[in-house]
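First, one chain by itself in structure tokens, the form predicted on its own.
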Amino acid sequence: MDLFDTAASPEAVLAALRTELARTADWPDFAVRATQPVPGEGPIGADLLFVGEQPGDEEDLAGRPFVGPAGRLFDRAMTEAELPRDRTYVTNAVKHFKFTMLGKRRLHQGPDAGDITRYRPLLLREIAAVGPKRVVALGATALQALTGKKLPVLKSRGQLLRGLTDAPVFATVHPSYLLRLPDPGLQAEEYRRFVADLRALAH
């Protein structure tokens, strides 16, 4: 099936997306080195669709988005904000784990503008198939993928922006940002702000 067939059902589009991602020869070199592609998950017709950066080490091994340390923090914040994750759709701007080796460790390597652009058509088709009322950009990579612009996340935070999707884009930080904060007090304060962002989406 053609991934961009506008007459196709949402289920067929998402299935075609998974097939397209499995063709590693069509994707960057780091996609070939990844264990597997990591498509989004969640119900079609979800009101909220969350977009992160890319799979991490644990997501790459599991084949599921947001199951690593940042994902567990995300789940905790979602629970506190009374937003059941199983009623939302969660995905990433880039669908393969980009990493560099340090000994036997695979260290996260952030996607560049070319990576974001390359994966964007699939991301936008995925969002259109799900049909959310709002799309949530978690961090700078997601915000760039969804708007086509490099926007400062902290200045855009909490705003509803016009992006490349039919649904408005709500900007907030990525949970991994919270994990990288060295000061425990600041981390706790920023976590509370993140939960408040999520609570705002419930209304």
Ligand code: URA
Contents of the next structure:
Amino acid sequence: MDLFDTAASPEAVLAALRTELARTADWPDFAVRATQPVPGEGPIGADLLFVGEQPGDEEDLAGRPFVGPAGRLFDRAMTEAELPRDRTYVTNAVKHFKFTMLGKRRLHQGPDAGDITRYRPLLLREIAAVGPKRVVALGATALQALTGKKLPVLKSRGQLLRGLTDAPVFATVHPSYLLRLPDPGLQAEEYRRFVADLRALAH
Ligand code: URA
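Mind pulling up the form predicted together with the ligand next to the form predicted on its own we just looked at?
Next comes the full complex, this chain leading.
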């Protein structure tokens, strides 16, 4: 099936997306070192669709989004905000882990503008198939992927923005941002703000 066939069912579109992600060897000028692609997961028709940056080391091995340290923090915040994760759809702007080797460690390498642009048609197709009421951008990469603009996350957070999707885009921080804050007091304060952002989405 053609991924962009407008008559296709959402299930068929998401299946075609997985097939396309498994064919990266055929993509021009693209070398992937990841173990596997990490597609989104969650129910079709979910009201809320969360978009992260790209899979990390643990997601790469598991083939599932947000299952590593950032994912565990995300789960905790979702539970506190009384937003059951399994009723939302969770995906990433970029679907493959990108890294450099440091000794035996795989060091996360952030996606660049080219990566965002390459995956964007797939992301937008995935979102259209799920048909959420709101799309949540977790951090700068997702916000850029969803709006086509480099918007400052901290200034845009909590706002509903017009993006490239039918549904409005709600911006908030990425859970990894919280994990990177060196000061425990600030980390706790920012975590509370993140939960408050998620609570606002629950209504
Ligand atoms: N960070 C992301 O942006 N996505 C994941 O799936 C994991 C960590």
